[in-house]
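The data below hold one chain only, encoded as structure tokens and taken in the form predicted on its own.
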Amino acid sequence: MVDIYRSRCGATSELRERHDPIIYGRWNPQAPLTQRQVEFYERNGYLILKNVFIDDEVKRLQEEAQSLIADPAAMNQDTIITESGGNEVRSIFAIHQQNTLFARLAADQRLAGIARFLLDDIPYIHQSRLNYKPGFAGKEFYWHSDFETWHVEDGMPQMRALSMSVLLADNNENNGPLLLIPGSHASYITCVGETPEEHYRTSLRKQEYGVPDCDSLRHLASMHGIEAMTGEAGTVVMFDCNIMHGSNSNITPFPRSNAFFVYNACSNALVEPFGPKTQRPAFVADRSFEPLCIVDGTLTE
């Protein structure tokens, strides 16, 4: 397979053109998004959806997330990622495979139905996790494009994937919300530095390879600006696999958390990695995937 998104193999970073569509489905009146929402997503690479879940659903998700962090020993220990230099839980991966409620959330029509429309294909979960950013101790996520990592380290062929973050706590400008550079999904930044084998063991705590150079970031931010993805618990933030994003550390007393699902098109299933020869483990990049059976109804039924 010809690699049109080569990265981590040159001495300098390059800003390249995106070769894949942003939206694969064609809008129609029965689509799960309005035409204006689709146009906004195509132009900016993200969309914030409010009031997606009712209060009882949000409360149930919050209680389940708190019970999991209160007893992480009950989870597969390989999937628990702690903060760099600390013992605080940063993420619990493969959450849709370890918890019935979050499996149901991943397959929910209000999320997976939108993914199916935008990808114009049956989606599967490439990766899922609960992200925690505790008060005072939650560390930053440095700027990166998810696709660059998924392509190089996992073998994702095309930009035919997207992420959905269900906010489980209020996210405001102060407690380390997700930051996006709108419009950056239309460009592809190559990164420098050959990827070490088993890079995931350190990158899930702090990523040092697969991060863009400062000049490219400065160029994108000057062109497009930076937007903070804020909202009340229950808000859904969806964004293209190639958009540049990151977040600051949380030095406030107010924790934030989210359920995070990556939807990849079945036709875009992983091949051999384009970088390191060693495949990342299944809890980071699922290769024995199952197409989602999308479910309608509320989470409390």
Second form
There are 2 protein chains.
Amino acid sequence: MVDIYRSRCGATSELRERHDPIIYGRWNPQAPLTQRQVEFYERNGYLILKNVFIDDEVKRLQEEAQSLIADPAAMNQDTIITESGGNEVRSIFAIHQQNTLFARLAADQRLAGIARFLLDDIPYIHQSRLNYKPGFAGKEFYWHSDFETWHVEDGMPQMRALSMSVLLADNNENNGPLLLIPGSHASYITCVGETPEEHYRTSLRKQEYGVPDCDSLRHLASMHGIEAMTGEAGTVVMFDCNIMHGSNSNITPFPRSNAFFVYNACSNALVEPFGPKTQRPAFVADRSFEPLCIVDGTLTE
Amino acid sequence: MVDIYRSRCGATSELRERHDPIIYGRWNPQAPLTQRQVEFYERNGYLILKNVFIDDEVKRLQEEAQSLIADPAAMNQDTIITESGGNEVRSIFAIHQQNTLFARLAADQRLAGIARFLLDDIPYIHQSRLNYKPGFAGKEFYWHSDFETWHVEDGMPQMRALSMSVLLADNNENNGPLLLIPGSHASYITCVGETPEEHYRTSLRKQEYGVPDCDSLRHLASMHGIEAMTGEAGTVVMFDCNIMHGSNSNITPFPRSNAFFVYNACSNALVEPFGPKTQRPAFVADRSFEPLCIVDGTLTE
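Can you swap the form predicted on its own for the form predicted together with a further copy of the same chain?
Expanding to the full complex; the earlier chain stays at the top.
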């Protein structure tokens, strides 16, 4: 397979073209998004959907998340990622495989239905996690395109995937919200430096390879600006697999948590990684490619 | 002298009363602030003044700041503070003693005149600095009350001082702006732990003592919220010496810089430190107590 998204091979970074569509589905009145929402997503690479879940659903998800984070020993230990330089839980991976409520959430029509429309294909969950950015001590996470990593380290062939973050706490400008560069999904920045073996062990906490260069970031941010993905608990933030994003630290007392799902098109299932030959573990990049069985109704039924 | 603001002595933190006024001057129509501004400052402990300096003045200050940061070797080396874990200049202290333009700025009627009114006394510069928070790599700075440190480590007797930050770059929500808890200036949080000798050598980069406890911060932030001090270059942010403040990291490409002056009332000049016996150096806590000679007019005259 020709690698149209080569990265971490050259001595310099390059800003290249994206070769894939952003929207695969064709809008029609039955689509799960309005035409305006689809156009916004295509142009900006993200969309914020407010009040997707009702209060009782949000409460149930929050309680479930709290109980999981309070007892990490009950989970598969490989899937627990702690803060860089600390012991606080930052993320629990493969959450949809370890918990029935989060499995149900991943398959929900209000998330998976939109993914199916935008990807114009049955989606599967490439990666899922419960993210927890603690108050006082939440660390920053540097700019990156998820696709660059998924392509190089996991062998995702094309840009036909997207992420959905269900906010489980109020995210405002001050508690380290997701920052992204609108429109950056339409370019592809190649990164410098070879990937070390077993990179995922450190990169889930602090990324050091697959990091875009300062000139490209300055160019993109000056051209497009930077937007903070803020909203109340229950808000859904969805964004393209190739959008440039990161987050600042969180010194506020207010933790920031979300449930995070990556939907990949079944037709875009992983092949051999384009970078290092060792595959990352299944909890980071699933290879069962199980088509999602989309479920209607609310989470409290 | 009885220490009414004892701190770093007990095993637990305490939220105590402030014993000093916030506004010392009495408002009158000749005051350099409107009555509404004075009331806002008294209640919230801060005030943002827009368009204080005209474009030409801002440009001149920016150029001067750039040239100083570009050639730190020309300055007193003790006054140069680099980023924690890096070599980038974070601050240059005693800037009003090393540069005529910044000396002129410190004495400007639009800053010093307001300080004189609020403190109801001739002010002197307790500390000054040029702050530079680099893009991509600007680190967070944890919550603290300046007064707690100035009292314990420098011997500032009472809360009769204030800070003014002249923004030299656009500060928005995303590039690590100053965060403060409005209203927190009306309480005094005592901190735990004795101060090590020569604490200033590390504390100017990363504070580890004189740090308030999580419960008090949670209480204050839940009660009052958190405000980001944003504004365009040329904006002046002024705040009480005892307000709780800090800042998150800055992963954006956009650096954040400001000129920072602490005005203390001459009648509130430093005595022996209330904590460790060794005095901090003059570039951090000046002991010449030279009354400011306030200057009218613009910086470009």
